[in-house]
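Next comes just one chain, in structure tokens: the form predicted alone.
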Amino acid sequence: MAAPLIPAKGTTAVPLITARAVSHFYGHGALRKQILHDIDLAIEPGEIVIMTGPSGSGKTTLLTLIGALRSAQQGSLQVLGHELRDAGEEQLIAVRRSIGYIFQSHNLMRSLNAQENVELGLEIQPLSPAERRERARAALESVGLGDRRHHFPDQMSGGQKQRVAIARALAPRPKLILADEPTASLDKQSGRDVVDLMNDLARRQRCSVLLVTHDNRILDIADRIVHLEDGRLQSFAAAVSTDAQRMLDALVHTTRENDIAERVQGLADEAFATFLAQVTQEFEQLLRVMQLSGSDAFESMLEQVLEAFTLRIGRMLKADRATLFVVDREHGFLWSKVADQAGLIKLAIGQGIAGRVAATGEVMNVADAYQEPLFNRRIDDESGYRTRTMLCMPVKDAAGTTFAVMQLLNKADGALFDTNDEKHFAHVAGRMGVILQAWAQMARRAVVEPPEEAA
């Protein structure tokens, strides 16, 4: 029995591409080598799919089969309603008319200008010369090269030549675009510009895209990522999760407890902000492609980073104590495992100072805690600690919802917390948003118990 299809994104549309048990071979006799093994894949109209994998894994071969540049040998490959197994040249040509191709090497004719190169891609379309000229002009305008229509390839940068190739691929208004390493020969910014442009135009023209790449900087445009290795196709998350888990396990094993916290304490503010930005970017990349938040290694690393963040914020704003609470609205309380004092702290939403901030999303700056009706003196009485001043601030997501609360106690030298402290915290918390939200989600999945009396 064939393996299940690697599915499209879940709509009920008829897939533009359906591959079932597709295998492909090169050579004959003793030299015959299998390149693709039982490929199952479905891509829907309007979907952008990125295919990754090491060199020699069969990515380009699969792309040429889907692109009707050769007929499929085994299995079933239906593209745009045509079965391509053992398809003849006439049928392959018919399919190619509805496909746009973009390659790493641009494949522009050096003797033709940009306008003529795009028109060349329209030759197989049933259009008049005037219609081809207008289509080419409009396509070049759409990629920002309307003023360079009469420039030749040798007069253009690599990014501009790739834009011409995109215009040539989109001018026939294809139902499907196949792109093979379109950013490989470009610098970081040019590659980003090209792929964003491709994404925007494909969305506007409502065509599907299958993009082969080694460039992990552009994975964010994909609706879905699949991975091809040794001629076998699998989901991207399945392909990388084992290696990523092994990496995290090794990282935690070699990182002493509090190493991160100790490291950041000596950093200047700007260096600390840069450190947070780097860590946030790494977590974003991990969270984008897989769900690792259930692993002990992931939780350990996340808690180390958050502890460093909490302690550093306390020192940065010259607070004697700092606690970061996670807001669990589903169960009606906020709690913290990351604090400079041991033990779990729980507060009911709406009760106490931190609970009120969680409920209202507004900062509370308390000059005299014992004069504030919401303050509960029980913890002070039990611990012998004397709370004087408090600054309690919400941490919000992009939608403006409070998902965490930072509580600071007793500013150094008896001074009061002020608006500069609030601004300073907001700046750093903004740089840390992804990690804070990841930990908040992880914490909310923990075993839920009734909250203790609010503090």
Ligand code: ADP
Given for the second form:
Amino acid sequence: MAAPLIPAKGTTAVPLITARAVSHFYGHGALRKQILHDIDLAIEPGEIVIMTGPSGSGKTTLLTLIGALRSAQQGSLQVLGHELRDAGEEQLIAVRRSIGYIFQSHNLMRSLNAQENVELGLEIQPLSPAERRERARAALESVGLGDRRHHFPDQMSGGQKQRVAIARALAPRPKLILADEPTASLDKQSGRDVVDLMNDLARRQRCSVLLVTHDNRILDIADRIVHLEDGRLQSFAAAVSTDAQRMLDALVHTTRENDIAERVQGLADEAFATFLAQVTQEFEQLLRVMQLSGSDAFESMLEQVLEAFTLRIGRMLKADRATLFVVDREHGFLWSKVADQAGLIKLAIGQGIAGRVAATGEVMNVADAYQEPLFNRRIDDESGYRTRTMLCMPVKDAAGTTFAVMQLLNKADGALFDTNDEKHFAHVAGRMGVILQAWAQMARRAVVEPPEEAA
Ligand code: ADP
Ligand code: MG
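Could you present the same protein in the form predicted together with the named molecule, rather than the form predicted alone shown above?
And the full complex, kicking off with our chain again.
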């Protein structure tokens, strides 16, 4: 296991936010309805947490509680050292002063220009007017709007307005940013830009962020993803908090009991992508907090998860078969443990199609396998399967080295695989990176003897 992922045991920061068994109700009497159920959540200084969940699941409600925009009714909610359970208005206001808010719509004052809007956010700070002006100027500079300081909201694009909102939220140097669907009203690219900017600035200021979003494309900025469903937080990691062994047990248990394969196959493409991102995040967290090497339980779970994902990716790309190979450079071969064909396939690096992809790191898209000299028909001859089209793609680590190869056979309806399939795969593989690498390291250790055959 890569050592740098695991911090020294016992490094415990004091959480910035600690929610314990927080529940929330709207309405009174017969109309009283429970919206949040026993929420447990801790966010540490500097941590960037994304909260996902369907509309109506209670995300905004939880954000307003944490943001001291209303007082908590049940459980315990500590934010920036204040207990917000039954908190009075004065205390709520004190907490609000240390929080930066970013909403779906920018909430800028239309009668004020960008500079004045940001200065407004600094009003409660003990600064002289000159200092306030300078701080606002610098904040706008940092979001790339130094030359638009005197523009009014109506003269700016959606993305620019949201950047002003970020400058306004971050200028007072808050300890915590709460953002509620900040990209919802932006196009794809401006959404991405705005979030990258917020991520960058927050990390530089060591400011924690809790960001609610529906936008799967921005999940990658998170240190951790939590998911709210019908007012309940869902996360393996959150569910079992700090006890490492219990956490592992719970993960293994969950994958077995819920039959991850079945669950994943039933998901729609979009939901699968979200699920993948979540599981990957949780693995990453798990890897950070635990020494997992040599754990059979973990390895078996990892294989189940990967097998389910491989099959699901195959289906996503409309392939009849999907096989994942891991590359062992040291011994010069690659092999699959995760295949829907029975048994283990071993190939020498450089030979056969998957072997060539492992060697070159380049995608091979084969329209007719039997016309491709690199294709080895022996596997077909032995299994009775007839390979026609084939898409073979590298999975690379951060250094650009191919450590796994995904092989897809026979696209549905006799169609050819295309560059869209490649892009789609690259996107998903990127999200699986952590799981894949953990598995590749384990699988490599597990296999000692070199292959006796080359395809
Ligand atoms: P999300 O942000 O995940 O879409 P919300 O927190 O806005 O969810 O809402 C959760 C549930 O609470 C919804 O069913 C919503 O209709 C209800 N709700 C939200 N605000 C109020 C309110 N002020 N009074 C009564 N019900 C509310
Ligand atoms: Mg909402």
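Positions refer to the first chain, counted from 1. Rigid core here is just the name for the largest C-alpha set that superposes within 1.5 Å across the two forms. This one's a predicted model, so the numbers in the text were calculated from it and none came from an experiment.
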### Query
2 Å or more on the CA of Met51 between the two forms, with the rigid core superposed, yes or no?
no
### Message
My question is whether Phe103 is one of the residues whose C-alpha shifts by 2 Å or more between the two forms, given a fit on the rigid core.
### Response
no
### Query
By the 2 angstroms cut-off, has the C-alpha of Gln155 moved between the two forms once the rigid core is superposed?
no
### Query
For Lys396, what C-alpha shift in Å is seen between the two forms once the core is overlaid?
7.1
### Message
When the rigid core is overlaid, by how much has the CA of Gly361 moved between the two forms, in Å to one decimal?
### Response
12.7
